[in-house]
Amino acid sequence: MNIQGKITLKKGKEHSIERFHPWIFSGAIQAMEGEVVDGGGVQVVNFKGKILGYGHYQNGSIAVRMLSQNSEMPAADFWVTKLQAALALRKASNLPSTTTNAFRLIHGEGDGLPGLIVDYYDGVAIVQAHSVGMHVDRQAICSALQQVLGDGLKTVYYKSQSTLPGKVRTPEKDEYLFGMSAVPHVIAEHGNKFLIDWEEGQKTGFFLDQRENRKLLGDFSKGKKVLNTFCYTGGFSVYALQAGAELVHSVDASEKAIALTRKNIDLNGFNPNVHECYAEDTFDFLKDKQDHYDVIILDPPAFAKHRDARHQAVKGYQRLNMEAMKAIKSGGILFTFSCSQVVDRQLFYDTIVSSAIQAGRQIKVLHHLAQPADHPVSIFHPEGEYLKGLVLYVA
């Protein structure tokens, strides 16, 4: 990380950094010296000149994303050290394992690297930058990945065209930084097989954050009729079938998603007679399905990506869950999720309570669900918790 600029904070604005929060907002800045450029490295000091740490500067509301919160200048092996620490956390969580060879290696603020996501798919690392600074340092990140993962790394694909700020995104394109691997690429997750297409698929190609929740679904699926809505690649469907579900229906408005689901069902060798796909809107699909399913999964995309959309998102979650509660059999199990960061856990819970009241069903909470250990949340950055879920018993 090349440090060329210096940022001085206004009096009193250093407190959040001293509590190890990784963001500095533009309104907290008193002065800027040296080369303070978009994506460049900066030293951050308080109003008395005390060094608070170092980070990436970006022209925007979040002006600095802190990468080091001590007085020492980041060393030459900064990226390698950060990646080694992240890999150690995954190994402590038994990732990879004999049955799982795909996991998130870097989860932004949770790993002390705000603006960076790295997903690992059995030899392939997908790098996604959400800040200009990470985009500028992408080659250094690629080199560090090669050093830390060694022979376990065959390919590094940079997929940030859709996640970078607009001013940076326009001239850029997704590209291979190291090696090249054919897509789709097969990974293993708790013994189940999935095809990954990082070039054309959503996000980095697969939603690794639902891994443990998919596994839990298996405990409720044997001999049951299961509906997986917003199915994308059919992850929950595969786990339900593996657990011995009597029937599984997968629903997604995207024809492309349905095609991916069919491929993953075939890849795992399941009897096609017990699974069916529907390219249909979930709300429309639920209208005439009362008492048909024992288990329903609601895993919609983020209904709100910023605070201005939160009210409408809550209304969407409320309606979706109400319709599912009305449709499910008595004694059924509902897995329901929100991945909207601006809808916090309490608001999501309250929304589900409202849905239950409107549906007129008696509901018991069996599990509170969250993102897995390879998507860690820094205790100093609670905003990093984005995935909320509940397993509900519907009487």
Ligand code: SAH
Given for the second form:
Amino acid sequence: MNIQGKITLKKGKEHSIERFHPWIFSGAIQAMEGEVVDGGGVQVVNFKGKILGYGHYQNGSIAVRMLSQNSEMPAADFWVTKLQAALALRKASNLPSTTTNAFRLIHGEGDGLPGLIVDYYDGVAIVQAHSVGMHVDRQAICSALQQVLGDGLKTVYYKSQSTLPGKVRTPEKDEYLFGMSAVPHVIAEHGNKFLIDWEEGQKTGFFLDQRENRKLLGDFSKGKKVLNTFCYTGGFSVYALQAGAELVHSVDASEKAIALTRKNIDLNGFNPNVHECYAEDTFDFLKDKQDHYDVIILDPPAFAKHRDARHQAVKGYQRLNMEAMKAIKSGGILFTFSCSQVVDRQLFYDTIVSSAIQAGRQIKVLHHLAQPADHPVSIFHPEGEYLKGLVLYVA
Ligand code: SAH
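Switching forms now, from the form predicted alone to the form predicted together with the ligand, please provide the structure.
So here's everything in the complex, that chain up top.
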């Protein structure tokens, strides 16, 4: 990281940084010196000139994303050290394991690298920048990945066209920074196989964040009639079939997602007669399905990406869950999720209470679910907790 500028905070604005929160908002800045450029590295000091740390500057509401929160200048091995720390956390969480070879290696603030996501798919690293600074430093990140992961790393693909601020998006496409493994690429997750296509797929190609929740679904699926909505790659469907579900229905509005689900069902060698796919809107699909399923999974995309969309999002979750509760047979199970950052755990819970009242069903909470260990949350940055879920018993 190249530190060329210096930012002085207004008096009193140093407190959150001293408590290791990693963001500095533009309104907290008193002065800028040296070369403070979009995506460049800066030193951050308090009003008395005391060094608070170093970060990436960006012209925007979040003006600095802190990458190091001590007085020492980041050294030449900065990226390698950060990646090694992230890998150590995964290893402590038994990732990779004998049955799982895909995991998130860098989860932004949770790994002290705000603005950076790296997903690892058995030898292939997908790098996704959410900040200009990470975009500027992408080659250094790629080199550090090669150093830390060694010969096991075959490919680094940079996929940030949809996540970077518009101003830095370049006309050239997402690109390979190293190697070029063929797509689709097969990974293993708890022994189940999935096809990953980072070039054409959503996000980095797969939703690694549901790994442990998919596994839990297996405990509820044997001999059951299961509905997996918003199925994308069919992740939950594969786990339900693996556990011996009697029949699984997979629903997604995207034809591409449905095609991928079919391929993953085939790849795992399941009898095609126990699985049916529907390229349909989930809300429409649920309309005429009263008392129909033993188990339903609701894993919608974020209904709200910003605070001003929160009210609409809550209404969406409320209606969706109410419809699903009606579609569950007595004694059935609902796995329900929200990945909207602006809908916190309490608000999500309250929304589900409201769905239960409207559906007129007696509901018991069996499990509170979250994102897995490879999507860690810094205790100083609670905003990093985004995935919330509940397993409900519907009497
Ligand atoms: N459950 C998946 C991830 C879901 S991502 C997994 O475990 O990997 C959200 C999916 O919802 C996307 O595939 C998107 O195509 C689909 N989707 C979005 N709106 C939808 C709608 N109204 N009805 C059905 N599917 C929808």
